[in-house]
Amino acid sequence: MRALLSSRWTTLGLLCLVIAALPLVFPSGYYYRVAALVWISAIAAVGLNIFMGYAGQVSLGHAGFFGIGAYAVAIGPARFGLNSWLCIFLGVFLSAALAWLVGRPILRLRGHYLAIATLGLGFLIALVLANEARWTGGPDGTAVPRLTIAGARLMEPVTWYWISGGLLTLGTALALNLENSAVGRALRALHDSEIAAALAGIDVARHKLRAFVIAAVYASLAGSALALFDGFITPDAAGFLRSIELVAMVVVGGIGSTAGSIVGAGLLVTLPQILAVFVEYEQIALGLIIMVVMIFLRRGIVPSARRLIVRRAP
C-alpha cells in the first residue's frame, strides 16, 4: 500500500485524472479560469518543492522570478517585437542565469540567514519591475499580447485550462523523475543533513545550486503563463505576498511531496474564491482554515493523509 501511494504512475495518473474529469463537472467558463489558475500556481509550487522540500532550503523571494517570467512575455513583444513563444524561452534563459549568478554568493548561506537573501533578492526584482515605468508601466502594470498558434488568439479560459494542465502534468513528471533519480537521492541527502552529505562526497554547492536554478525556471514558466492568460501582468506578480503564497502552497501540501505542492495550490487559489461570500471576514477564514490544517495535519494535507490510509490499511 505504501509504494503504491509513494509511485510516481499513481501521482501522474490521479493527475491527468483530474484535469481530465473535472471539465464533465464545471457549469460555466468561470471554474475553467479558476482551474487553471490552480494549475499554473501549482506548477510555480513544485518548482519550489524541489528546492525546499527536496533539497531543504528556504527561499521567500522566489516571485521574483515568476514576475520575470511575466514580463518577459510583456516587455519582448511590445518593445522589441519579438515572438511570444521567444519570450517564454527568453524569461525561462534569464531566470535560470539570474539564479545561477546569484545563487553562487548566496547558497552559501543557511537557515533564516538565506531566507532573508532570497527574501532581499525577491524585493529587489520587484523594486526594478515598480520603477522602470518606462519598460514595465510601473505600479500600474501593462498589458500583454496574447500568444497565438496558426493567427489564432488564445485567450478562452477552456484553451488555457488544457495548455496550463498540460504544462503541470509535463512538470510534475519531471519533478518526480528527479526525486528519484541520483541527483533527487543527493538533494534528500542535503535535507536530512548538508555535512553528512559532503562527507558522503556529495558537492553540496552545486547541487543547491541546481535545485535553486530548477526551482527558478519553473516559477518562470508559470509567470509567463499567468501574464499570457490574464493579458495583463503588475509587479504584484513579483511581490512578497506571492513569494508567501507559494511557500504557503508548499508547507501546507507537504514539504517534500510533490503531489502536495498541487493540493497545497488548489486549496489556496479555491479558498478564496469560496470564502468571498463572507467579504470582511474572507482573510480571517482563510487564515483559521490554514492554521486548523497545519495543527492536525503537521506534515502537510497529501503525507498526513497517505499515512493515515497506510496506518489504517490492512
Contents of the next structure:
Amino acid sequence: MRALLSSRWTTLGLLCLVIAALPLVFPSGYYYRVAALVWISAIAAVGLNIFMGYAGQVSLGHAGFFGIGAYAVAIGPARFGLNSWLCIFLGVFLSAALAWLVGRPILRLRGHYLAIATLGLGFLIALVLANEARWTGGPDGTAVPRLTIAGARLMEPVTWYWISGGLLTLGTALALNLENSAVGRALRALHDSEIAAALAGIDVARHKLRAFVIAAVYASLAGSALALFDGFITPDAAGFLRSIELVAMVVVGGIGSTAGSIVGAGLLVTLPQILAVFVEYEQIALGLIIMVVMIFLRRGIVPSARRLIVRRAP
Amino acid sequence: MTLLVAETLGIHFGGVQAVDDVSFAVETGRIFSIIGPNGAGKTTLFNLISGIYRPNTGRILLAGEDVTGLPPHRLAAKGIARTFQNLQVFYGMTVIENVMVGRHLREERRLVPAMLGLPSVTRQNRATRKKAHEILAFVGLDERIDEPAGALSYGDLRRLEIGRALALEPKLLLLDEPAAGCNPVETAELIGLVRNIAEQGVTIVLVEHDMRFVMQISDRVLVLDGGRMLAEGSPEAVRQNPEVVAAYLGRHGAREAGYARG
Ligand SMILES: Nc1ncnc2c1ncn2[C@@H]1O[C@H](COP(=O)(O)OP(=O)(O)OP(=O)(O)O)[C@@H](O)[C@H]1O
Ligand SMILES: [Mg+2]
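What would the structure be for the form predicted together with its partner chain, rather than the form predicted alone?
Starting with the chain above, the whole complex follows.
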C-alpha cells in the first residue's frame, strides 16, 4: 500500500485521469478557464516544491521569475517583433541565468536570511516591471500578443486547458523522475543535514543552485503560459502576494510532495472563486480555511491523507 | 604505510583553543582511537580532518597528499567518511535511501538524464539500491529498509550512519562515539562490526568514552586534554601513563578512571 501510494506512476496516472475526465463534469465553458489557471499555477508550484520541498530552502520572491516569463512573451513580440515561441525560451533563459547569478551568493544564506534575500529579489523584479513603463506598460500592465500555431491564434480556454494540462503532466513527470535519482536524493539529503550530505560527497552549494534554477525555469514557463492565456499582464503577477500564494500552495498541499503542490494549487486557485459568494468575507474565509488545514493536516493535505490511508490499510 | 598524518594541527574559536598543536599518524588498516574528557577537542579534531573547519595552524596529509582546507565533499571524494556524535540522519528519507545517498559519488549525477528518467538512471537506481541493501545487511539493518529512518532505535541509527559512511567505500572512516547511548549488547555487536570493517582494509579513527571498547579494539590510542596531546601509544602504554590516569582521576568520573586502570 505504502509503495503504491508513493509510486510516481500513481501520481502521474491520477493526474492524467483528472485532466482527461474533468471536462466531462464541467457545466460550462467558464470551468475550463478556472482549471487552466489551476494547471498553470500548479506548474510553478511543482517547480517551487523542488527547491522548497526537496531541498528544504525557501524563496519568498518566486513570482519574480513568473513575471519574467510573463513579460518575456509580452515585450518580445510587441516591442521587438520576436516570435512568441522564441520569447518563451528567452524568458526561461533569462530566469535561469538570473537564478544562477543571484543564487550563487544568496544560497549561502540559510533560513530567515535566505527568505529575506529572495524576498528582496522578488521585490526588485516587480519594481522594475512596474517602473520601466516604457517597456512594460507600467503598473497598468500591457497586452500580450496571442500565440499562434499554423496561423491559428490560441485563445480559447478549452485550448489552454489542454496545453497547460499537458505542460503540467510533463513538468510533474520530470519532477518525479528527479526525485528518484541521485540528484533528487542529494537534494533531499541536504534538506535534512547539509553537513552529512557534504560528507557523503554531495556538493551542497551546487545542488541548491540547481534546484533554484530548476524552480525558476518552471515559474518562468508558468508565467509565459498565464500571459499568453490571459492576453494581458500586470506587474502584480510578479508581486509579493503571488510569491506568498505559491509558497502557500506548496505548503498547504504538503511540502516535498509533488502531488501535494498540484492539490495546493487547485485549492488556492479555486477557493477564491467558490468563496466569492461571501463577497467581502472572501479573504477572511480563505485565510481561515488555510489555517484550519494546517492545524489539522500539519504535513499538508497529500502527505496527511497518505498517512491516513496507510494506517487504515490492513 | 601511513594513511593519515596530522601535523601540528590547531584551531581556536574566539578565545578557546579547541585543538592545540596536535600531531599524529595513522597506519593503513589500523584502528586508532582518540580519548579524552568532555570538551577535550575530539569532535573538533574530526571536524578538522573532515573539512568542516579549516585549521588555523598545521597540515593534514591523506596518503601523502596535502588535503588541508579542502571542503568536505572533496574530502569525501578522496576517501574520508565519518559518523556524527549527535546523529545527522536524513530523517525525511527511508532507511535504505539514507545509505543510497552514501553512493552519491559513485553515481551519474547529470541533471537532464535524471529528469528525463532515462533507462540508464533506472538501472543505476536499481544498482545503488542493491549495493545499499548489501551494506545494510553488513551492518545488520536489512530488515526494515523501506521504513522511514526515524522509526529506528537510537542504536540502529548509529549503525545506519556507519552504513551510510561505508557506502562511500572510504579509505578512512571516522567514528565519533559510535557506542554512545548503546546498551551493552549493542556495544558488543558494535565492536564486532568495527573489527569487520577494519578487516576489510578500511582505516578507522574513532572517538569513544567507553574505555573497555577502546582498550579492546585499538591498535593505538591518542589522549587529548584541553585541546592538547597528553599521550599517544599502544593501549597498554596509555593505560599505564601516570599523566593520563591523573587527568582522568582529576576531572573525570571514577567509573572511567577505573576502566583506565584496567
Ligand atoms: N563551532 C564552535 N564554536 C565555538 N566553540 C567551539 C566550537 N566547536 C567546539 N568548540 C569548543 O571547543 C572545545 C572542544 O569541543 P569538542 O566538541 O571538540 O569536544 P569533545 O572532546 O568532542 O567533547 P565531548 O566528549 O563532550 O564530545 C569545547 O570547549 C567547545 O566548546
Ligand atoms: Mg565530541
